[in-house]
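Have a look below at one chain only, the form predicted on its own, in structure tokens format.
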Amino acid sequence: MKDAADAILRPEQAAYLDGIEPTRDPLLVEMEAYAKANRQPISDPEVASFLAVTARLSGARKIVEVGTNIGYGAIVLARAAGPDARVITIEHDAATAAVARSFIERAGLSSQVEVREADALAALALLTDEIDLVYIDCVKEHYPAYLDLVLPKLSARGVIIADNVLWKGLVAAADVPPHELGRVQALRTFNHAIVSDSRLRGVVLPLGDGVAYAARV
């Protein structure tokens, strides 16, 4: 959901590629509204883009997703990846989860998504299987441990995506206003972990508001 004006691109560019996205499909645009409407942060157009041709294009089976939200990028990584792929999301509040359920029903992908009602840290540290696609987009502060505990767990070919990694373009500001320092701190660790970790090769790329990109090497 954008509160804001692109951050990174220049008007006439983001307006440009708005222009050429195809149709969009009816439920997600459904959706934006809602989080828009309800003030509920979920990924912007553009990054659930980049989801889709990333879980098309990895080949992924088992999906975790840190942070369901309404349910937004579970239903866009789910139909990309495919009938025999299986999502697990992992939702603290209860309210939220029914909703994201509400809406995942409707996309017709309650056999495919599991929402978990649990706080991310305590049902990523009980997951065992291997693990082929990660998207990240929960509490900041939280990003280093999430990457700490899936990283053992990510398969031989398996992608971690995270979204918000720029954080408003605080992360590259010389001046962090206190209320946002431990966030600031925490996507910076999170950020030179994924570049310089010799267990993956990874990116952050300027799309929405910061993309960290990483596949298992």
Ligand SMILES: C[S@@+](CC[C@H](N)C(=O)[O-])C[C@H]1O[C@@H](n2cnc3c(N)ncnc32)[C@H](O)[C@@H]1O
Second form
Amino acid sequence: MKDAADAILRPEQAAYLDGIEPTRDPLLVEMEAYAKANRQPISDPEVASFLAVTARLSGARKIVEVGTNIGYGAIVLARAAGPDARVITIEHDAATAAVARSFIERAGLSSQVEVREADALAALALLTDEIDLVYIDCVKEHYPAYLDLVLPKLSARGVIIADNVLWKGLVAAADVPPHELGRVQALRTFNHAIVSDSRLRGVVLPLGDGVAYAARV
Ligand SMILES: C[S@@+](CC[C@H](N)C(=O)[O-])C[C@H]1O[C@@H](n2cnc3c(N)ncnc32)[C@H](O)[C@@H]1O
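After the form predicted on its own, can we look at the form predicted in complex with the ligand?
Everything in the complex follows now, all chains and molecules, and the chain you saw is the first one.
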């Protein structure tokens, strides 16, 4: 299971939740081991489970992931949404995108998942189709700008999920180290919009490193 310390759960609570997980998918387990060995920041398994439930429940057909890394979230989303869904996932690093494509191919999802090699802000600005589900998991300082770009493109029952919005608890801390201030301020702005923008009904969940979850209203 994951190695990172939980920022929100107490250790015994995290161990309990790990212990009740069913048998894991071997490819995802391999990807978790690859990510650990190569210090790649993939989503937490519990966040992946949340993505899968939401993709399934929402009936999303057009899914956009902001931040691909090795393709872990994209594979989870595509599998859960089913063969009629399409996932565009955005990654600016060519070598990382190549690793993602090879895992996606091994998952048998190459025709369903497109890894778009580009800067996330530029790629989001270029998207023209409606989006049913967007998973934001990229540059924390850019979360407010990602939201501004995706909100007008969200379909009538569209869903936004964003990872790491409590940022190791620092988003709620009184004293924030100077080197974290830019990220923390951007995440505070983003979380405020998630719960108060009149176009959304949203909540911040204490899952993983904090997950924002909002539906278009
Ligand atoms: C946290 S990881 C994504 C994890 C992935 N969503 C998952 O579920 O496993 C963030 C990724 O965003 C990429 N990234 C960073 N800056 C970016 C940018 N400006 N545009 C596109 N991708 C970027 C990083 O290279 C990294 O692979």
